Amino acid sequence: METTQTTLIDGSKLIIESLARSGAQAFVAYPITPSNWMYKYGKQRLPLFLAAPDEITTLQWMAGLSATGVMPVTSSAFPGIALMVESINMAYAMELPMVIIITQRLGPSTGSATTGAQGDLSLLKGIISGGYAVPVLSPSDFVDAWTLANEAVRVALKYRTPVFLLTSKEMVMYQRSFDLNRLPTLRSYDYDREIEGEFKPYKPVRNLTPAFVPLGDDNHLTRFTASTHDEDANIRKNDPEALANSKRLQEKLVQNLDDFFHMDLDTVEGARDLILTWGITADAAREAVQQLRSRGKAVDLLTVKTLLPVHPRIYDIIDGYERTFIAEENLNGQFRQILFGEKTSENILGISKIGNMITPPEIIRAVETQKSLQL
């Protein structure tokens, strides 16, 4: 019989230990609330730490290391991403994979470094210019939180992509007892550089992504540019062969959207109305879900993981019932704007609230009300 392996831990550390195992190799960052404890264990667990003086020279310096070979990683805040912004987009152009995990907290602007939320989902539905597609995975708990990390790095690699790992103050700093054992074993992942016929640096190659050649390279020469090329790197403008390069950004992640597309579905017979939620919000989802049940209220529940690009998977689940509850900690309900825009609907009812955690009881009154909730 397997005894427990149960222990204090926050999901910062969990995050980090998973990605070292993942094969990320370098932790870049400046510390910022409430990413801290990411910024001492990253530092104390992977190969390279950087400290940088600010966050633009953290994705400066992230994107060269990237360029060489060396798989990189940070954690910031709504304010440090704010001013990462040009370098991610760079990154996203050039091609070059990177975890970028985010702790959400309350905004606007500086708001409350101490307080958590889940704001920052529409920043990253327009954070491409261009409004191109980019992976965002939400951990839900602490299990996700280590499968997710190790998710992160295995879409950045094969993808040759950023990706963003959306967390909460709740999620990654405050401990909870918690079974090592629910662990799963992890794969390492390496940069795809299994080059196929003539080798070109944009050539696509697998999956609608080119093989990868670090700079520096004894055999190859290749190239990196954020600026509209074709298949050779060359600066070309409303090129036939750029803009479908330009093209192919996004859908190598549209088209393969099903390899890394993760959620939970909790059904019982006979339910109508749906719980989606998403990130620190389904702890509350699962207990509401449970006691609604116990009082012969049948209640299923979603929890949405990979949450851009969107899968259509979701409206498919959703139809299937008669009325959906999107609970999210934001104002306006950001995930719900994505899926169904500005558009108020009799049949899709939004919860939300900031500056505190959605409670069970809370989901239970809309559910029971059938009407929506913002406090």
Given for the second form:
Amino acid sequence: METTQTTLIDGSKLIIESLARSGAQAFVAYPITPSNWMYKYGKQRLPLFLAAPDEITTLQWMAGLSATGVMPVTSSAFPGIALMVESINMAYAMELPMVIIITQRLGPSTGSATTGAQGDLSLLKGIISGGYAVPVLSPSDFVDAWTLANEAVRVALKYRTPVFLLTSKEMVMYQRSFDLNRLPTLRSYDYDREIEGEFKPYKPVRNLTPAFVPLGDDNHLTRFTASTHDEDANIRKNDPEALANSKRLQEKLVQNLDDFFHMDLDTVEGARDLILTWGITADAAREAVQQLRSRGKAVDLLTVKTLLPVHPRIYDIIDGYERTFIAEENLNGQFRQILFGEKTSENILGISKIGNMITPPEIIRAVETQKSLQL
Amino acid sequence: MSTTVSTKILTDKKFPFCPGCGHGIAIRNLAKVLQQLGYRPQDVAVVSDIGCSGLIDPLFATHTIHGLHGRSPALGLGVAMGLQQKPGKKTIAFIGDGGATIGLQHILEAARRNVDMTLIVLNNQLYGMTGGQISGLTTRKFKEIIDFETDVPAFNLVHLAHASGARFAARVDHPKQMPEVLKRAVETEGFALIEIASLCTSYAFKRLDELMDVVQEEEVLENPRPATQIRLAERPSLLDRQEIIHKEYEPGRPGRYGFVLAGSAGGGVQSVGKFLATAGMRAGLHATMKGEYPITVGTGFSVAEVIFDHRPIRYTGIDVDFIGVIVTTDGLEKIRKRITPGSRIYLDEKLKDADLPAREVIVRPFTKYVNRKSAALLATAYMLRQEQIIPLEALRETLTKHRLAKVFLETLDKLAELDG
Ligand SMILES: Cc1ncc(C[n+]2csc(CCOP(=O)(O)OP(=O)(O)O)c2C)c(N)n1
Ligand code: SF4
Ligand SMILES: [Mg+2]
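Next up, the form predicted together with its partner chain, please; the one we just looked at was the form predicted on its own.
The next block holds the full complex; its first chain is the one shown before.
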């Protein structure tokens, strides 16, 4: 192979190609900017493409397909995600694998369709009624777009859950020169159908997750339900076995978080300040860190890629610094608030902005003045 | 549940309905029909909704999936499309009249798509589970009795499904007709809807004849069209079609450069942005290209932002003084506020009166030599030649590879006329 394979490419294409190679089989979607490139590529690449008439239908079709063993993905932005919420809860409770890409754009409401943002993380934190954890992966560059799309499919299938791939307009609707040789070879994944002992639809078998038997299976009859249920999928109200099953939905993800927690920690000798960032602000943060270091300022950079569930390791890292600046393109610092609540402190500072990407000079300004920045 | 699959369609579970509730009759009839037609439990997926009519999944010894209020036709269609990969399987979804109201769109969509599945609508004229409120299928006759929105008619679901393309759409009022019509529905290859009048003894009537007085007429409507087949197909990699670009030219002064190309929709600005980025790559530079245009892409401004850097590009915004190319008023107005005192702007002569706060404004009559479709390209080529950041040849080479190469290269030839 040649040493470089440089091409002009966009993040949407890398994500869809990766999903296809990872085992995603159906792309179901309703058009919305900035997901339109995903839609176009999804149609070109996935084995099955369905143009749904709305986002509720999208999620329902995906759930139906997934229950028969056809792995679905979709891509949408806040207005569409809002319509999907009840159905996402359904898929979560039924334990149906699927990948939901969110291309964040400026809110509130319809907001501005072609302006990027990082404003939907708080929604995902509370998207499952009852506050249950759901995996949220957020690529910070094109290599992540490729590897985390693969990871999203793996996690969705392994833990039988919807997984969010949280991107932004700035990641999926621009092109850059990129060496394709930087993309690792991907493994393809499938539903885990290995049954142990007697089959029960919701009996945890591995990793607190039940084995998957698709609807229509010839050897075992299966049941899926979104109502509170026991291992046999019998609907039960608040009896202990059913509540234990509901708790397991959260536990399977939290207890196995090490398996899908991803972050980059870039350190130098003697740094007492940490910049913590995620998603599309990571590029600006990398540039800012480089410039700060070249001016003699030791500063470290933590790029979190598995945002939810929150891994305790993030707190351990933050504890090692005098100050942490959390940079993200939203109004109030959503990840910061998830980590530390609404109370601000001298040690935890925010760099937040709406309407435009946070720039390297803005991050540098915050670090040099040791002040929060709300733009 | 055991691994040995029995042949019974129904479990032994007690029916959960109030005494005299009509929902159970439809379920027993369906089980008989399925057995008659030779379906084994493992061949059937029962999709249920929310409502009294949704309490049915424990009653079925088949595969079951129990979802949300109003969504069983959509969930069912998803299941039906998935089951097409395994021949001989049948999807049967149930919904109440309330569910059919909130999920009407799903029913029309399933009818239109005509994938093989059966939808059984248990119409008891009301929302049983939530206390007897009216639905979109409640008839005026019934609403007169309960004094509720008497001036609003009911949807005719059978007509709606038929008009949307359902292979089979029928209404059954009297239980006597039910086995025969249910059988026809299940035998249908394609989307079959059967609306069944059902007695709610708690909130509507105690007696069947009272219900028969208020329901819509029985009918059977068919569209002779084949069922839609859903197949999964392997498709080629998106990367196969990616153009690999090698360094063929030497760049000029190293550094980071931001270009903002501003014009109007239809002026090829987005393509020129891509050509510029690719040309930079041909000169061994890292490049990014971002487009900005109104949601209605065919009108108004069109702006392309391109960055060149001899180092890998991290931040993809233009955070330095930039080199602007402005060929229309739309473009000018869009980027005017961004122009920094250190920027250099190449401006079409027609816009020469624009008072721009740039370090340097270079005015040339681009639109005099080419039409509006080519002005952005000519102006960008002119800029590139003046700036010497990359050789003009790198752009020419990029254009040569395009299917419209001839037109583009003719535009480049106008550079000589501009000089003259
Ligand atoms: C989105 C949503 N809105 C409202 C409800 C509350 N709800 C539960 S059942 C039901 C009505 C059921 O009526 P129908 O579908 O006719 O079934 P029936 O009980 O009459 O058999 C409603 C409104 C719900 N579950 N979900
Ligand atoms: S409330 Fe009505 S619809 Fe519900 S079970 Fe009772 S009789 Fe049947
Ligand atoms: Mg009803």
